[in-house]
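Single chain ahead, by itself, as structure tokens, in the form predicted alone.
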Amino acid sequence: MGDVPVYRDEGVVLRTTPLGEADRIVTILTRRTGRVRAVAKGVRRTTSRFGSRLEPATYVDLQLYEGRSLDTVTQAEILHPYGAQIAGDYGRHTASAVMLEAAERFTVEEREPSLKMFLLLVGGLRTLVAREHAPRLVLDAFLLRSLTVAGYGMSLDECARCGEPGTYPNLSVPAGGVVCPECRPPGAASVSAPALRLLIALLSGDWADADASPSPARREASGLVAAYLQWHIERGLRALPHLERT
């Protein structure tokens, strides 16, 4: 008999489901290996050694051995406890939530290495973490540059269809974001400047620009980020409906 394939590895718990009386399946989006499913043994127990370490939204070192259909984690360490540091506050945990679940839905095939959307996602929590922006803010952002990574980018500084470099007023979800007046299909959306212009400061990391944005304006840019987001995925997001409405 070979030896077990071990390998070392870190990254951020999307999800967790029991198993079994004491065992937990631990989805993982890892820096090096992509998404990766794994069995957490005996650590819904009390005297568990690292159950409290592999919840979600926890940036964790991992030694994992490869099995056929789970692998399986034999070691765990805390990071960066991000989950825990925005329990207590529901806008930033739901927001969060999002991420992790929007997060899985864009690394479609397991053991895929995807390090831009682990790129993204670290950098998503810490910066909800630090409390410098208000939540959704932070959550629409993710979500913007997650879809261009993942190849749905919504186009906002030319026309999605002909290609005409202009900030078009009117917006398709279909066709994948602003269109010109004469490329306008029936049913796009008419956008405000003011959320036509958040949107370009969160995709392109603006933020003194996307603080400054009026409510109204954030209320459209996340309906538009949202219409979009679950336009290109095959079913909606669960946690979405469970954002804070602010």
Given for the second form:
Amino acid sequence: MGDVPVYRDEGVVLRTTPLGEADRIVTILTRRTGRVRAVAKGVRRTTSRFGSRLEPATYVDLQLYEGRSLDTVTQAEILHPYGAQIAGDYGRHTASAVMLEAAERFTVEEREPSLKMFLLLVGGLRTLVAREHAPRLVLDAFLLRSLTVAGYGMSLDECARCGEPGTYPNLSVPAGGVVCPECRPPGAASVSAPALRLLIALLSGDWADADASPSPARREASGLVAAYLQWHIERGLRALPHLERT
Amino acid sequence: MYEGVVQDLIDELGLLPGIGPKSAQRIAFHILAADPADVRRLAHVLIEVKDKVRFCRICFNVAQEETCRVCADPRRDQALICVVEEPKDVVAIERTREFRGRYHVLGGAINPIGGVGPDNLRIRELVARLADGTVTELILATDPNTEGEVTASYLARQIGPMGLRITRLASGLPMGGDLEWADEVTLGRAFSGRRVVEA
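Switch from the form predicted alone to the form predicted together with the partner chain and print that structure.
Once more the chain from above appears, this time first in line as the rest of the complex follows.
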């Protein structure tokens, strides 16, 4: 008997695309296998045994059958229905959509394990669903940390060019973070002290400080995170323009 | 590769959704072997459908006239509007013979990752239809999946302040299934939406 090409893993559904009459291709970020694409047969029928188990942002325990280009989902059990819990909350839903799209883009290669990205996504969705913090803050914290995991971390407590420690009032997106007066390239944006403080709080997970931030600082920080993200991942995220303005 | 027009036909068929090269070849040879009158009829409806079909100016369902059959029918209840994603949903609901009101076809559902936001749907047109106060109930019949739920909750939030009754299609266990196979979300919905059994 050769190896049976069936494997178990758990993961978060990132995206679903219709396939044929009643099937879907689901893109899943799994804990051990990385990002996989699999066919879910008959999932669009109202009598499908998968039901809501393979909807976007659902955390599932899966059994998959390995195929040549696409795997096939044979069983799925819900571990946590994050997506269903926030479908009625437009602000949180759009934030989760950006998180899912970013997670897909940050895991460039299929089947390359990315445990950190997986844990970050599950943590981000859990925080979003808990409704303890503003959705945009949760999203920005997720984006800043996933940029770090992907190797594009924003330098906030030392100059991105010379490494001189300190918090500086100028931020250069191409340079990768704050820049000291000597290194400051032309076109570096000026960043206010409250916005910089918020960015540092979001990156380090200091929620007490982040929750206390004033709304102009939040808007400024969100703008900087969005600009930084767009620069480093080249093609923009499609979900980003649909975020609810606060 | 086949010669000339046969290959052209295979190429054209291959552009259709869900039709791969092998299926395209199979359909092409079916057409070659078919009765010329059948093929002429197929060609005729293909041209006719593009020439004649347009969108109803009231509900945006597919129509042959300026308004669709449902909107033009005076017996339909003017006080009820059922909001659906696509024209095929209108057909599905019409088959039930349960609904005697009119429709509004959004043209999709909110899907940020797919690049579809509220502005890409016919939501403004829906709000305009509700402005004169004739409509007293809006039934949200978007798909029972994440995109459909998000769209329904977005509409409820936008239209709620207009003061009409807004309802959502019940969601729960499908007829003809076993309880043990139901997923947690669906079963949970079935519980929260349970109703009194008439004695």
